[in-house]
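What follows is a single chain, given as structure tokens, in the form predicted on its own.
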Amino acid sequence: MSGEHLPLTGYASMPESEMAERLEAFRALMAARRTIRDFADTPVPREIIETAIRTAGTAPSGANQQPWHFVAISDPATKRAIREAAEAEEREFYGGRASDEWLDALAPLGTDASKPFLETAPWLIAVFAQRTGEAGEKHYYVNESVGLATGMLITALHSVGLGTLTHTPAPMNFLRDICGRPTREKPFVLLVVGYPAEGCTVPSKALQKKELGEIATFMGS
């Protein structure tokens, strides 16, 4: 085997019983997660999503070339300058790009072309997906790599509390413009970070999630 390795650690081991009440317990934390559109506009230290940020970068990644970069967004110009270009798009999407099949499937979620929490909620986290290194060499599997941060990151806001929104107005391309980034970088999701606002709700389609199982498959014992 080539190249230098180091001893594994960070793995305890544990009872099945503690294990199994670990994860009921983290299983129920997550269960509660739900996608939400309105923000309070209360402040979320930076602190915090430095170190939810620095979770996602810990997410297993082809090759282990880490391609994704995250830019963090506070700015009210720069959110009211995502939020002008955002719905611009989804103007366009709303107006007869989107199939009314499409429509069909958001019309319970009762979305539209107006997009307030860009502004509203403290924290943008404009995620890029990186399709080759800074002296060019390719990246492999990035779509999967970014995905698995992402959910990382969601992950690690949910569990202090954070309400987000995975927004993907299609193009993005405006977000590489707006935040600077490389023409090698491709927008994967707008994440919307921040406190619920009083009074939030959510489509009652929301809270039905399929049985286990609808989503899995055991083959063996």
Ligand code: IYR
Given for the second form:
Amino acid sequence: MSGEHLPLTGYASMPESEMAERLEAFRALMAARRTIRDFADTPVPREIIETAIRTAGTAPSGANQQPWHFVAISDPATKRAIREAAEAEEREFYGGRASDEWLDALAPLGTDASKPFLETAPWLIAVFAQRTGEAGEKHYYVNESVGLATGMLITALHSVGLGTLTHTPAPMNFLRDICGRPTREKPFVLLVVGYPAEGCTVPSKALQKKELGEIATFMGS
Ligand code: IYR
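Condition change, the form predicted on its own to the form predicted in complex with 3-iodo-tyrosine:
Once more the chain from above appears, this time first in line as the rest of the complex follows.
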């Protein structure tokens, strides 16, 4: 094996009964996660966002290149600029750019071009995918890597009672300009973060998750 290697640390096996118990508790925690669109303006400390982003930064990535950058925004003027740019795109999307099939698929969610949460929520985290590194070197499996990191970010935030919305105004190149990021970075997703507003509702469709038999096939025992 080439390249320096060190002993693996941080793994401790446990009895199968404890595995089952812990996993069931974690499954139940994650099953309670919902994408929300109605946020309270209650502040969330910066340290909480920092630790959640550091958690995301532990994700596996192609050749461990960590091809991500997170811009965490609480500044009201920047949030307003993002809202204005996102709503301009969304007005075009809902006003004709989206196919009828796409609008039909979205109908159960009840979304429209109005995105007040982009100003109400205490934090926006713009996630950028780096197609190349600082020295111009190619990054591998960029979307897979950034998707994994984003999933871990959402999981970390949910684990401490924060709600998120994975928002993808399309196109979202405006995020690169507003956040001052280089052209080698592509906006991946805009994560809206905060506490659910009082009386927050979620679409009933969001409560229906597929059963194990629909999402998994086992080949062998
Ligand atoms: N970006 C639009 C439309 C939208 C698209 C999908 I796919 C969604 O799951 C939700 C919304 C919007 O944010 O309204």
